[in-house]
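A single chain comes next, written as structure tokens; it is the form predicted on its own.
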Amino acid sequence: MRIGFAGLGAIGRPMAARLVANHELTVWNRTGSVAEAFAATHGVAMAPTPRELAEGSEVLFTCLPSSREVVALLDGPDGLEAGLQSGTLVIDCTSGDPERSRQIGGRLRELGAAFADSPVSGGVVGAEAGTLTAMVGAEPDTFYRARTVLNVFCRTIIHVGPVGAGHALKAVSNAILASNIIAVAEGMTAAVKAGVPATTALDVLNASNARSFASMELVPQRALTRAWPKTFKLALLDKDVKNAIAVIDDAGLEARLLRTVSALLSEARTVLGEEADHVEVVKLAEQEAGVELRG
């Protein structure tokens, strides 16, 4: 198929790269030099504008920081909508806002296009390996169309509900991830203050029912090594958890724990800055305890 891909960030780039072998790919990126480099490396076409990206595509992927950027990409004389063809399938892999996704889906439906919100989980490593999990919000027939192209970089593709449901679930999923990271950090710093070596505390956690992805992968690979690789910005996790709070508000729920997690992430973002990685939220617990979780 003729596929257009907008957004060659940390995770979008390997996702797009996996499409090269199976489809006729054209790319666009807000920073043009990034798209030029990708096109040269992979031997694919580069569209100068979103409109031209849309004009030649049967399927369009967007993979941007937030729904606000997706809306901006649609708008204007050179936007995606200006070049969109009737029957085009738009798949938004952004970790977006469910309400805005429903609005985008309505706009595209009026133009004769189909829309699926399909955020992914698995990070850069999963994108490179083609093992991501996609949570797809769409009408059933749109889901079946989307699945035939998502399978290039996803191992697990799940239809989670109507448009907006994918982004709602992704937001909640990342709120739970943030909760786990903070809980492991606070619990481990308390254990270290009590005289337990950080590696010993982690070994016990990971041999018990308290284990999680945060304790098994993130904390040992980053906090214990002090490596802090920049794979997913804390600012983006903060945005996702705020989206989860909006989902919670829409449901009329209190969700005291997740609201506290959201407040802690906002504090960490202020203290650590916009370029900090999401796992660096651990540093807040370390600073409060006056210890580091070194291996």
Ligand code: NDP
Second form
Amino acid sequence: MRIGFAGLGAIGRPMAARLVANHELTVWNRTGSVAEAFAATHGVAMAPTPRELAEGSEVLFTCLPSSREVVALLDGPDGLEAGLQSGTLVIDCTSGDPERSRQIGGRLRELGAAFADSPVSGGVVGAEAGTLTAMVGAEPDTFYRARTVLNVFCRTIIHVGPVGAGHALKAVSNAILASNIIAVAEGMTAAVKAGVPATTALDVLNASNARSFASMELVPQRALTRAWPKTFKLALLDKDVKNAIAVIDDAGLEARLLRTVSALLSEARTVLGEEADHVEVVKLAEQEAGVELRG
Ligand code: NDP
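Switch from the form predicted on its own to the form predicted in complex with the named molecule and print that structure.
Following is the full complex, with the preceding chain placed first.
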């Protein structure tokens, strides 16, 4: 299949790389040198504009920071819409916002194209290994089409509802992830101040019902080692949790815990900056307690 991929960032790059073996791939990236390097490494084509990317593609992937950038990519004489072929399937792997996705879906339907919001979970490691989970919002026919290409980088592909449903679920899923990271950081700093070594506290948490992905993998591998690898920006997690709050508002719910988590993430983003990794939110609890969670 002729596939176009827009957005070669931290997760877009390994996702696109897995498409090379099975499909005829063309890539586009805002910073052209990134697309050039990818094209040279993988022996694939590079489109000079989003319009030309769309002209040659039966399936188009977008993987950008938020839905705002996806909408901007559609617009203008060199935008995706200008080159879109009737029957093209657009799969948006951005962690986006449901309302904008419904608008994008409507615009593309009028042009004879199909749209699926298909955010992914599993991180850069999952993208490299082809083991991501995709949560797909689409009409059933579009879902079945999308599944045949998503399987290159996803092990689990679930149809979660109509267009927008994938983005709603991803937003709340990341709000839960953020809650877990902050809860582990706050709980562990309190335990350390009470005299329990950080590694002992983690061993016990992970042998108890309090364990989570945050306690089993993120905090031990990234905070206790003080390695803080940069794989998923705190700014992107903050955006996801804000999208979750919009979903919560639409549902007319109070959701006091998740609103507090959103406020803490915004504060962490201001303190730590736009390039900080999401797990660095742990540093906020460390600063408050005056201790470091060292292994
Ligand atoms: P990055 O910040 O690493 O990359 C962002 C990509 O979007 C780059 O290719 C960047 O291009 C491009 N971009 C930024 N602004 C614009 C713009 N205005 N117009 C066009 N292109 C633009 O992000 P990630 O790859 O980490 O994340 C991408 C999406 O995937 C996000 O929605 C994120 O929430 C989601 N996600 C990320 C995960 C991860 O582990 N990293 C896990 C699951 C989901 P340029 O090279 O020019 O900067």
